[in-house]
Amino acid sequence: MSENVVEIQDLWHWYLRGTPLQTVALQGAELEIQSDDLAAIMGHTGSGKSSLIQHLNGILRPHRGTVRVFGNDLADPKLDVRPLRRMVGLVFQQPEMQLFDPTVGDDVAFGPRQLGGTPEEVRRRVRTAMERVGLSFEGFKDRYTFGLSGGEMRRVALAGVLALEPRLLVLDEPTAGLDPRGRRQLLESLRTIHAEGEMAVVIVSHDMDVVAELARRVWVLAGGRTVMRGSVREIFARVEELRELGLGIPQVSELAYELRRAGRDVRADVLTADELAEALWTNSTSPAA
């Protein structure tokens, strides 16, 4: 059965606060993430996503409104946040800058170290840490780090996280800067990842086909304020709503909302290509067609 392990009410935080330079970057943002969600959070740039998402494991702290995580308050100022960023893997944008061990194993190994871990211990993160992204482990652990494809070297940085065996993964645009086939086999190990139960996933991204093709709930932000909620299918049925807050559709949606606006009978709610085919061929056959 699910649980909320994330739940933030009225999150308000202001960067150099009490400054002439003060700026607020969240002022009221909601969110809630279950056990076994696979979620995402999106808006346009300076909508509050990352400062949102850096309160999850006490990177920041809440300024006003409750942030509980894993049943911890993040607003107590006496919270030790260590364990719980032991709980919370954070995968920031383009993570692969991050990497700086000269071989693949050893970078891996670098959180297991911390951790106080035994060799054996070590090595069997690492071997299941590489694998869950599609990395064999005795054909990568030996590989030069920083001679490896972009896709690569993503994939490497999100198991250094996953060696820690976090029970939520959060990652910020994770497809960007990618090539069509890094993209796919990085969102094919997301889809793996979250598959095998332990742990729930949040994507945030700007890339609304990335969210239609692995989300199932959403969550919008608009001057850092949480602004839209729902299933992915329902998030993407309100296009003009979307488009009020300069955000776009997918592909196929946007195909079949202008469809939708010729007359032609499609639901609001397709995602996929098959989807659109679907319903295009089942209104052409049918006998009112």
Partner chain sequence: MDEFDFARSVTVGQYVPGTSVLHRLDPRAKLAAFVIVLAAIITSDSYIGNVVGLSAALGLVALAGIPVGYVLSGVRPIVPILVVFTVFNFLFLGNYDPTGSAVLWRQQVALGPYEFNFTVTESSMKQTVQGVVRIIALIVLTSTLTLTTTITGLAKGIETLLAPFRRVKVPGHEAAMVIAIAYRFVPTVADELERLMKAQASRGADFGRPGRLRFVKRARQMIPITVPLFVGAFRRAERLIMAMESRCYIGGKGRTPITLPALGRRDWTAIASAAVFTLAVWNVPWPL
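The form predicted in complex with its partner chain, contrasted with the form predicted alone above:
A lone chain is what you will see next.
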């Protein structure tokens, strides 16, 4: 059964509050995440995506509105957020910039060591986390961290968070700056993590193809507000609205949309190349028939 593990209503947040440089980042954002969710948050640059997800593990606290995560009320100033940070793994934008230990194994072990487990337990967590992101434990644990490629460093950073064994994994722009193969591998890992790790996964992304490929539910932010929500199919069928928000749609959906505008009778909610082929094939008005 899936219940809501995250419930955010009417969330407001200001940066540099109380200074002349104050800016509002969120003004009435909403978000719900279920315990087995695979969700994506989209939005234009500066729409507040990063600010929103930093509320999920108490890095930021709500200035107004309610944020409930695993039953914790984050508006309560007395709440100790440290247990929450273990349940919610947050991977920041460009996490490879945050590595610090000379060897990969030690860097991944940072989190588990903070939790204070036995050496065997730490080792087990590091091994599992590294293999989940496709880095072999024996092959990589003693490698020099700063000698890895960008894509490998990113996977190390992801493993560092996975080693906390969170129940909700949140990633900010996980595929930005990766080459097509790196991106495919990362998406593959995320799918496995979601399936095997029994955790909810939330990604923030600009890349519509990534969203279409991975997510089931989508939340769209604009100007610090939640403006659209729904299943990935529903959202990508609303092409004009997305365009107005300065967002694109997946390439295949784009193609389907243009075909439809050119007078072809194609379903509105195709996401993948196979679906489009099928939609064209079974279409009675297609010239092939």
